[in-house]
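First, one chain by itself: the form predicted on its own, in structure tokens.
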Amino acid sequence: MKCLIVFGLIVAAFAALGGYGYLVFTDLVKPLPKPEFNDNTYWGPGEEKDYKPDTKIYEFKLDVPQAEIDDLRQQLNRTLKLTEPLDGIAFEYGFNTYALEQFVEYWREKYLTKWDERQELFNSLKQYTTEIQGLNIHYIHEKASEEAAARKHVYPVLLLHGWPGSVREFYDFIPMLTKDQNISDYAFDVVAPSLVGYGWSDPATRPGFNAAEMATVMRNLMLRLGHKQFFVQGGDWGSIIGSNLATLYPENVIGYHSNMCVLNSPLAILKGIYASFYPEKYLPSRFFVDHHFPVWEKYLELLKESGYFHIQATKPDTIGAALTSSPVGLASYILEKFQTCTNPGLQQDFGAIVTVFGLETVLDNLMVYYLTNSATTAARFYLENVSKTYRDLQLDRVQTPVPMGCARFRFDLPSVTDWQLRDKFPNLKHSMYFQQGSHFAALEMPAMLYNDFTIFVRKLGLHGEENI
């Protein structure tokens, strides 16, 4: 008897674990209620109380005094004390010291000396500022075309940048959204703003803007342009920061594309875990299985490619200091990063940059983290986006009812499948893989982009277009 009553306990106490892990495991995976979130938060200079809100919009034109130009070549013109790369060594310890010293003195003697170019190129495309939530924000706002808007169905769309991008990333992508083509029935009304703290935008100037006070901040842009209902298109922070504002504002986003679909839920990680058993059960063919497997070679990864985001997640300042310092310590630091971002083939080749971003474009972004002195601002993002504020919120476990869109570029971060996106997205209408490209789509592969957005565009079926 005495042993029945042994038993029947311990089978008890196995019983009350198994419930509890149970209860324990529902509640980490259930979708999340959207939460009550401030939509006007005061993120400038001073007291609230003494803001006097200024809605008006001002037209925007890039115009660097050539002081400021010649003092950038005098300073690359001093001598680089570098220490030299080991024997046999390219870029497997970082920007490689050999590379450096080309891009420096090409950066000094070609195109700086051509400013007066580049600067035109910048402002080949309308731009302006506007005050929203204490905060100066730039944005380029260039509209379809007449020809575009006489014959196709033109919505507005926002575009998001990441780091350690900019809008120069979209200066190929947008004329594609706004001028007649006809490989599509739709134009859009570009805006690409800078991000908070980034480019010509201003930063807040208290603790706590993440992901989530971005898309606000973007979608009260869009709001004060006129625009109730809009498309999102992001990549990187971009990613983040569309997912973020579909989320919180589904009502305001007709439709949200991304070219970095991640996610970081509880459900989605062991669904990842899971699937990387069966692989093929999950994917749309056997051909894409190295987007996302073996899951933990991709972690492995990731972590020997995220120490920056590891220092700019605790000490921002800190290495803003030394960025913002040294103009030649700034290009080692996002050189490297668009070097990583070409694909593993070239990762170790001297003319990676060359050959898939071109050497004029990845300068001009450098030339807005130098000019707008922005590398501390922009790197104090990935500190808020980490922080227990923003992660409390939970937004991965928040479903939204907007339409979204996933393109997978091949040599990309690692994306997550549509088993486990379609958690968050219920309305997933598009999912496409591409066995190219990596990070920075729209600067590597604009029109590879621009067609699958407009693709993912034609799916929803607005004017009642058939799925395709």
Second form
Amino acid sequence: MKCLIVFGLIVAAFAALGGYGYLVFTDLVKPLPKPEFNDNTYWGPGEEKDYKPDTKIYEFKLDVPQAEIDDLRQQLNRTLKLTEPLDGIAFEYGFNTYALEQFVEYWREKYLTKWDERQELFNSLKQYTTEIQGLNIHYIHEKASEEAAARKHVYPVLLLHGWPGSVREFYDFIPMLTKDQNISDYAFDVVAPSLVGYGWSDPATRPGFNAAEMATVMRNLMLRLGHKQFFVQGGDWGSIIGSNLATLYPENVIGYHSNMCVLNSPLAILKGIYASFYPEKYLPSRFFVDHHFPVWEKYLELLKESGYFHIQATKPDTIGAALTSSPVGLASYILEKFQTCTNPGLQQDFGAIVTVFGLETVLDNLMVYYLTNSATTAARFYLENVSKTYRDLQLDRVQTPVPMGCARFRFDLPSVTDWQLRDKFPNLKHSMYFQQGSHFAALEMPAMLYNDFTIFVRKLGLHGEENI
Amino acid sequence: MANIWVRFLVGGLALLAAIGYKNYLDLHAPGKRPDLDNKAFWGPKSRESVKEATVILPFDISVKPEIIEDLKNQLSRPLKAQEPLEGVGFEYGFNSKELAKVVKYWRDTYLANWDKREQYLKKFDHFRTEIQGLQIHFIHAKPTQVKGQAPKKVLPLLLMHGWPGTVREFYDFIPLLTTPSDKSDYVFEVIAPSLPGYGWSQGSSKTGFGVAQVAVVMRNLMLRLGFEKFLVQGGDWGSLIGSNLASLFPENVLGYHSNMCTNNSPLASIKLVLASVFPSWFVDSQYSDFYKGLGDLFGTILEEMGYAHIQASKPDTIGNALIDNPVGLASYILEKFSTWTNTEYRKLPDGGLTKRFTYDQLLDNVMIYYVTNSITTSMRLYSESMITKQMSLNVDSLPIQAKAGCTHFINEITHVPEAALTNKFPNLVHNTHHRDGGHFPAFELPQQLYEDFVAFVKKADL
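Okay, that's the form predicted on its own, but what's the structure of the form predicted together with its partner chain?
Whole complex next, starting from this chain.
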């Protein structure tokens, strides 16, 4: 009799534990409602009461004084005392010294001597600035061409870059979106801003400017330009900001397309672990298994590549001071990402950056960081997004009805499966796997990205298209 | 029916107990000493087939004047660091307003006085000798004796710095060790090397030169200098290298003293977890504020270890960003002298840098990294040590036979309680706590570290 009681107690204890576990589990994975969010926080310097808003739009043209270019060439002409790589090492320990020396020489002797040409290229797309919430925002604004507008449906699209990228990533992508193509019935009015704290946009002057605030500023920028409803496309931070925009302001977003589909809600993480045991069940084809699995391998790769993330998320001003004091240092730090974010780069190919992106293009992007001195403010974004204020918003757990399209490039950072995405994006209309390409998709294969984006747009059936 | 269930339950519990006990024994059992080549060659290819030069030569640390001139020019450039965010001290890293002050002092005061600083750095005798292909620099400070007093016994002491430190940390500590005092029956003959790849010691150009391999080089250095048995003292990497040395070469180590005792064996990890949940079982209540719970520990690791993460994975990237970059180097290195001296200093706009150190002291330390271009090679200790290849040597599970002394300065980043140290330090004769001081006690509180060290030596009853 006593044994039965003991046995009964043990069962009851397990049942209670199980029940409690179930409650905790459901609490952890249930979707959350859209949080209250102030869409008009003042982020400029000083007190808001002294702020006189200026809603005008100003033209922007890049015009770097020759003295600055000369000074940079002089800095790049110092005798470098860089340490040689270890025997037999290429890029396994970071950006290779010999490669860096070659880049510096090219930058100084070939690139900067043609700076006027590069500046002309920068200015070949129309640029403007306007003040949003106290911050001066720089952006490219290219309207659909006359021919395209005459024959096609025209929609606005907001393009968002990430780190260590810039608007330069979109220079081949934008003309595809605005011109008269025979591929799609759509053309676009493109708005491609420099993120706050990046490029020629002002940085925030007080703590708290995270990816939700960024999404708000970008949405307000679009409203300023008269676009109440628009598409959003982005990778890296651009993808996360776009996701926040679609979540906080679904009434403004017609469709959200991402080339870095990540999701870090507890449910997504649990699903990821579960799916790793039955990968083929949760993927459209077994050929795509290595986009996501094995989880352990992907995690270790991320650990190896995320030192920059860790230091920027904790000590952005320390690393920022280093990167703004030395153009060679800036080059080493940023070029490493262009090397490792490509397939040949991962194979330690010394020509990877040249083959995949081209030297001029990568140096153009580097110049954006150098000329605007934005390495520190760009790094601060990481700290703001790991802070408790941002994490408490738990935006990854908030559903949005906005239609979503996801493009996964093989050598990008690991993405999540559709099974996981649908918990946040129940209206996932389009999902594509590419067996090539990597992190900087707009730069590396703009035509593929353009193709994928317009397929996504078409699938929304905005003009009665049959579902393809 | 009940009988079967009872037998099942009892049987199951007995099995669990047996497994638990076997695991416990395994965890407690000392590991096997790994096979390390005491004569492994770590030098450049050009010297590989050359016979090792065993001569010990005095070393001139003088800096070429053109390096100082170039440095002055670089520090005269307009500072491009971004304004700190409103209301922020050092919470985002090195505050650029403070950085501007440091740079100004460096250029206008420190470098104007460079001859004096260089003379000061030469106050000890510097030497270099080739160990396993690498040029190893060290300070050799012989003890003094007081005339008319009975001479004190002399013990040799290997003193090792860490990252981002240098031998400069020991400039006020060494005289205390070499001068007779009423605090000790001993004086010490001090060998303070620059770690390989740091300061004036050459870094290896081969992969695989991790903390255990560095310990072999340091031990061979002591043998070269004629010291078969010696004491070891260190913090940071100095503590880890010393721990490896004492584990691998018990025949050479008289005693081991550290201000950052660590134990990375599995048993210690389990004990740390338990200590987090049941602190009173493991920690003396009067020192409970030294020992953080696991949650706090992980928070601290996340907050403070970004540098270690990038150095362990991409030392070439971050190294190349800091070489030839004096402002960046100062920011990166001096951040640690703020935060690791006291994490409360993160709240201060000046990082509390001058609360415990002078700008001269701090810049001496930065200058050593700068003029020797050693920042990249210094970081490789991380990338070569924090990998499975190094950890699989499992030196952590080798107990240290020598008498050991651990001391805890309260503002050190983390502390390991004595209960979690015992399987690594079975002869722990000294475990003290100081309610002051942080990660760099030799630099910050040399008198207190000296008194603690000689108290250990006394207890060790050598």
